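Shown next as structure tokens: one chain only, the form predicted on its own.
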Amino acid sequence: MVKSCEDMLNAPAFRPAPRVSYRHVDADVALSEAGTLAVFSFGAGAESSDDPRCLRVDLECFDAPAPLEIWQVDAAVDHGSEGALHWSAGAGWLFAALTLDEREHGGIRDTAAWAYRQLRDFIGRRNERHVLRIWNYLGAINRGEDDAERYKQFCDGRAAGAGDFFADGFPAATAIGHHAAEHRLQIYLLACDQPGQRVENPRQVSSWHYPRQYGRTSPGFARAMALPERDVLAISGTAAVVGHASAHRDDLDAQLEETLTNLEALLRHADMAAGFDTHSPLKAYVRHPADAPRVREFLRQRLPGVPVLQLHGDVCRSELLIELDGWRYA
């Protein structure tokens, strides 16, 4: 079929996903690179910037000397700063980050409820409206007994700032705790003026159905996002979660093989061939630093080649060990 004139012009652009890249370069370097929509770093004595394109994240690496995580876009990118959140443009692309402390906003559902508020209200102002990736990075998530636990709070509040944020469907996401200053709460995203395609994992029971033991607010998020163009998988926090219940407690290995599973599953549904490559960078985040070697030489074995940065991190359950997250570029 011949398009006609009117419907080239209303075709929605052509949208190829930011690239992501771990490199051992300096920060200014990487931001100084045509097409930088985002730098991070990893830990406490990473490097930091003022440019709002970089966000030192509050996680340790396993790796010394920790790469940088770099997203690229081709066009010219913009940014700046409304306060606490910094942002960044171009292509058609939007980051944004919010770093906080609880104690100036009475804790972590208060916090959590504030940061969303913000987003939603910054987002609304934008044409890249389609929030499809997201993380959260708060200290001691597992803290706290039943409705009380510190990451149950989280999602209580995320819920109340969020509002009518996700009307059209929850984005990609990871909740990890970090071992930095408690009270630091981290959220940054990664949006469209198009939208992606939400991917659910048959093996698990989607997010926003978990019974009641987990929280009076279930969790808000797609196990993963197919970008507008089809051609890369955003993947959400993956663990050893079959159905909503945890999997092979205190057995990494058992976990870690179940987390494969759980990320081919998904590979399948969002209709992408098996496995993952060079250009697939992920991350696994681990609960215990003794772990980090097993997982390391797992990871080898069982993903020869794929770039994996090991951070020190809680899964939001304390019966999980690790999980992962990361990037399937077709």
Ligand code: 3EB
The other form holds:
Amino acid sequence: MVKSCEDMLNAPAFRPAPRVSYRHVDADVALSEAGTLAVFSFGAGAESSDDPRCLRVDLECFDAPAPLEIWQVDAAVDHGSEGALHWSAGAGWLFAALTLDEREHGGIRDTAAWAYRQLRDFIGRRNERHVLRIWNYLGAINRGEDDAERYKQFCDGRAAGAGDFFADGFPAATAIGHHAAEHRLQIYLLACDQPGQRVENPRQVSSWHYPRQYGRTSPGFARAMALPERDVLAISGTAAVVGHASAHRDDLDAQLEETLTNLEALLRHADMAAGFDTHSPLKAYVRHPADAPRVREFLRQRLPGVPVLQLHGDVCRSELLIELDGWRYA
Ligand code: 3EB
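Instead of the form predicted on its own shown above, give the structure for the form predicted in complex with the ligand, please.
Zooming out: every chain and molecule, the one shown earlier first.
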């Protein structure tokens, strides 16, 4: 049947997912390519640029030389800055990033609250109002006991600052500890003018239902987000969590195995074919640098050909040694 003009105008815009890749190129080359939405470099020694599309992530990379992570869309990209917030937008997609100094906002809790308020205000003025995926990197994430642990204070502040930002549902997310300047909080996100579809993992309690022992404020993230055309699954930080409990304390191989089982369950629950491939980039956040060679070998055997960027990062529960996140292209 021929669609009327009105149907075409009412149809949701076609929003193919950004292409995400790890490449060994200069940032200037990546920035000059058509449709570049974001360029990430990793670690203190990495290249950085004043271009708002560039973010130097505070996590050291175990791969030398470290590649850049590049996001590209099929249209011209606009960009700008508003104070500490940098953004770029094109083809219905929005990248936004904030790097804050906790000393200017009174500690991790209030900095997280300030950051999420800023992001909510900014997104509120944009067409790309669906936050689909968000990353949070903070220093000394496991310092402090019980409710005073910095990750738990971060969760308190995130919820306070977000307010009703995620009333329609939480985005997929990652929260990881970095080893750079302790007072630095980095948050970046991907939003779209079309909604995604949240995916939970039947093996895991949803984060917003975590019991009290994990803190006053439940974390609040979806396990994964199918992007609007269902062409990509954006996968949240995934670790050896079964039910709500951490499994396999002090056993790296068993935690890796459990994490892969969680990823497989997530793909199944998202109605996607099993496995990862050469177009589906992942990240591995490794707590102890000495574990990096073993993680590399394990993933090389179990996920042959899959691009995995290995970063020095602390999972938000001190007993967890490894976390994976990334993208699965359909
Ligand atoms: C877990 O399964 C591991 O606080 O945003 C994973 C992904 C985790 C996101 C967050 C925390 C977050 O609970 C921790």
